[in-house]
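Next up: a single chain in structure tokens, the form predicted alone.
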Amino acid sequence: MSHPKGDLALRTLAMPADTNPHGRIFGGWLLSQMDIAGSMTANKAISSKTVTVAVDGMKFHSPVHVGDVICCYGEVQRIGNTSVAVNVEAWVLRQFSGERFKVTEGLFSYVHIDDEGRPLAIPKS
């Protein structure tokens, strides 16, 4: 069995209001949860605020069902001059069966910004 890469950044429950017309969890909702997790991972890594600039290589492996517990894990891949790249994996814990598996993954990029929203160099530690 494989294991999540990175640290747990977000955990939430998939609810009926999050479904698409086919009764599965809407991919856009899952993407937003992953973006939140990636942002928290990036902000923690540089101890400052960031904004999303890109999402690359999204892969949806399995559908998410109502009642699934969504766990998003973030792992910093690179810290550049003004940006942070974070790999985010979404795993589910299927209620009542105890199954746990990866449903989605993607690479999210965030830019460090100043109070006016302009890119700002990341201080080197």
Ligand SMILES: CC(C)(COP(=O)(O)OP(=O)(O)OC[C@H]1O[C@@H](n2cnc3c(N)ncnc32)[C@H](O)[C@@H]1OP(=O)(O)O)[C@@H](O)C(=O)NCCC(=O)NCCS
Contents of the next structure:
Amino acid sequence: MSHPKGDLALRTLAMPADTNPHGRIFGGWLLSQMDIAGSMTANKAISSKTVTVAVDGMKFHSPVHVGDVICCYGEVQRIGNTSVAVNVEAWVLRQFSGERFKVTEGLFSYVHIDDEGRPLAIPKS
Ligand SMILES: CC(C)(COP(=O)(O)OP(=O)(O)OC[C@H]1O[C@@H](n2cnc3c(N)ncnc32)[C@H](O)[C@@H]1OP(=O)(O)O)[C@@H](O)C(=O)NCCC(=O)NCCS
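Alongside the form predicted alone that was just displayed, please also present the structure of the form predicted in complex with the ligand.
Expanding to the full complex; the earlier chain stays at the top.
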């Protein structure tokens, strides 16, 4: 049985307002939750603020339903000069059945910025 990689960064409930016109959860909503989770993971890793610069390698393996519990796990892959790469996995806990599985994952990249929004070197700890 596989397990999530990384630390739990966000846990939320898929609500009716998050659906697409076909009644399933909208992929863009899930991507947004993953970006929030990745951003919190990156900001915690460097103790500062970042913006999202790129999202790579995402595929949705299974649908998400209203009432599913979404858990997003973040794991820092690399800290560069100004950027932080975080692998984010989204897992679902299916309502009532207790079934748990990974829905998607992706590599989210964040850039440390100054007050003018320009890339800023990440202080070495
Ligand atoms: C993020 C931003 C400040 C970066 O500015 P930039 O001039 O493009 O940055 P650079 O080319 O100097 O690259 C900065 C870092 O980002 C990394 N980066 C740039 N493009 C990347 C990509 N497509 N994938 C992964 N990393 C990337 C670079 O490798 C570099 O990392 P390093 O310093 O650790 O080596 C600028 O692109 C920006 O403001 N983008 C919009 C951000 C935003 O608003 N996000 C939310 C969208 S709603």
